[in-house]
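Shown next as structure tokens: one chain only, the form predicted alone.
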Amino acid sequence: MRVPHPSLPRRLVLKGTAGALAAAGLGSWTTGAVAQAAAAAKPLPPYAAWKDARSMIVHSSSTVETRRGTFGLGVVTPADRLYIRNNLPAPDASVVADPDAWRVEITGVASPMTLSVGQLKSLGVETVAAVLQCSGNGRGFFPSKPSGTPWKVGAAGCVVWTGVPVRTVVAALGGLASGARYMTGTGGEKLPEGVDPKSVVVERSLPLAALDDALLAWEMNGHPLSLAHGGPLRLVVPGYSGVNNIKYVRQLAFGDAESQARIMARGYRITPPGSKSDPSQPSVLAMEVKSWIESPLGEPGPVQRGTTQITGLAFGGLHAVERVEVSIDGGQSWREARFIGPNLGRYAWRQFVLQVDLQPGTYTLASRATDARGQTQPQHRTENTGGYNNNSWTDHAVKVVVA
């Protein structure tokens, strides 16, 4: 039996279901592909049993991907379709029974203090729409097959976070102590016994500027943050990759040095092929401009000839996405697409559409986005041993047959 889970109100989702797409004539392939995939799918892990199984790909108990083509036409990704990536087992589910009791230690400020979620709620509140994306999203396109989950596009989503701004908390505690250069978040996952905690703890350091828009969030899409997505409290840092958005955050520290935890010092580094990771290599921090086609995908059968709406999603990391171009010939020529739906701010993704007339034949559909800095999505990926930060438009292109 599927456990009910509250989702965003319908008026904000903008008809994001496969049924709505099919009814509009924009996604007749979707229902068949989803039903076909669901028949062979692994079951969802118990803590995520409330998710829409038809829209998810279960890689393991800690890695669940949103199936391409099921994000829908809404800006906001419904909670039951949002991907999951856990580095360690979550705390006991009892922590979300009384979320206001969860406590987070704040250090590196004039008046260090441990605050409950209930106390945080009295300090202030803001809401931001932001893309959450796993650093390895797109790893499945690397021909070198790096170790790790072979995500394609579905380790991402755009959600609405609500919480107290980190800058507000810092101000309430008297401001930063002198010499602060980094903001370090530490997760409250279960740590295995008998090992050095620094070898496994989820602890990431970000440049101090990241605190300007960061939140200590207790809601997602208008509902209390679930255990699957870091509840009762998560550090949300808009524009930065998922690993830096610390789940079950139990400490927020400001200091003059990066964490020495293995996940920071050696993990999530852009390591050249054939090399071993080390602290001198670039860390996986801010996301880069990216886009991909959502429809048509040519599954399970040919696309019908005639007028076709090519739709997709685009975002810019720390910078708003300003332009998207679409190609139907594998990048030989490009046409500018138009944005549809509301603009929820620079950290949210945008839906785009290009209307084309497709006659019988084979087409390679691709998209490339440009952000407010003028940075354009590259043709090729940056090769690295971890399979991180793949925003290549070539990798994300799709081939469709039109009958």
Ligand SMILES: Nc1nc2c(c(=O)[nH]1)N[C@H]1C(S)=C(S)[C@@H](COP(=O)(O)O)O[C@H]1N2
Second form
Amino acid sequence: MRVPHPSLPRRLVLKGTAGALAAAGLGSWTTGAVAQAAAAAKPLPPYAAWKDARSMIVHSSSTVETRRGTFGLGVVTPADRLYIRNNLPAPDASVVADPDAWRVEITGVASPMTLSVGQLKSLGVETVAAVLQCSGNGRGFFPSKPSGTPWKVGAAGCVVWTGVPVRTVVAALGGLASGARYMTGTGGEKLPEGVDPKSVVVERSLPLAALDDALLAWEMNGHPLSLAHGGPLRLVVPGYSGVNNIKYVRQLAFGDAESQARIMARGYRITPPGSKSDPSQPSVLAMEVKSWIESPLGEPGPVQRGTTQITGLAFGGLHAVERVEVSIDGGQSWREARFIGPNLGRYAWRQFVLQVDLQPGTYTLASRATDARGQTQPQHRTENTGGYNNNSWTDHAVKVVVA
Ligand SMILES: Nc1nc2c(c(=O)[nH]1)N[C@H]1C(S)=C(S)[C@@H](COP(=O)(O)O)O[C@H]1N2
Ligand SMILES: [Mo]
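For comparison with the form predicted alone, kindly provide the form predicted in complex with the named molecule.
And the full complex, kicking off with our chain again.
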């Protein structure tokens, strides 16, 4: 370990050491209870064995979450810390051995065609930074305990996608056929035999407005897209929640109706408590403004008294995030936080900081973001049976002890 500068006050030195350990993902290994929990934790699944195990919570082989406090203050979430959610087993790893050979069928255009990734690469290229967030991120805060993974904050990340704009592909194929109202992406997983394909296929329809900034992407964070995140080719729809970003995309169809697949017709609907999901209820589509605090979390030990940097992440979904306020008294009073780091555009998240002086006691730290339309993160979640779209600032608040 590096020897601290002799002129630093002792309190700062201690704090710096704890911070460095936490940054290295080691802070939580210092207590017996946490070490025990880690020993009991499930291992990463083989297709994601390359993830940073200390930053991940493995719920199952198809649901892996980023641990709160490990996102870091760089804008871009490193691939080895990005969450994973698969509804079906991923295709065989052989598909990413020769990514340019993967093919996607485009229908509902003047000249329907099946194009290889190699061909798509010749048509055009664009890069966009965007938050990828599971529709169920924050489900773990619903007291009603909806079925599904109880994600807290970590089914989200901000990543950089590179691919060809969907509108460029559509133009190259002669434009949209008449009557197109929806863009439907279909996942390329092998479907289990003996069941109705519509009951299991990952297929989502989006209003045509989503087409504007959509990409068929083959790179994430500057690397060929991994199998875990949808390689060789993924439909990326910035501003729309995770499920709408179809991995291993094998078909892109423009048509006059939404998909009849179960995941579209019944899944991912905002269903009021006590009701059954049905296609008349709003579908989970565009994301809403949201933020949460990453540090301090008050774990494993208390926060050191004195000057403290409260940091966190904020994004606006479809609209840029414009401001963040932070409260240390559970939302009774708010102070304006300051954005730090580069602004990677309206779909990316931003890091924020508020410097405070904390005296010993118990504090409830909360953050509340506002987007460019003036929409502010609500105090309370909208109850729904699926546990979707939780952006409540009270649910994301953290209670810390300062000593
Ligand atoms: N083909 C396909 N695409 C998919 C899924 C899937 O199971 N299959 N899961 C969706 C869901 S629910 C989410 S939250 C994101 C997760 O993306 P990630 O695993 O790259 O984090 O992918 C979406 N796209
Ligand atoms: Mo999801």
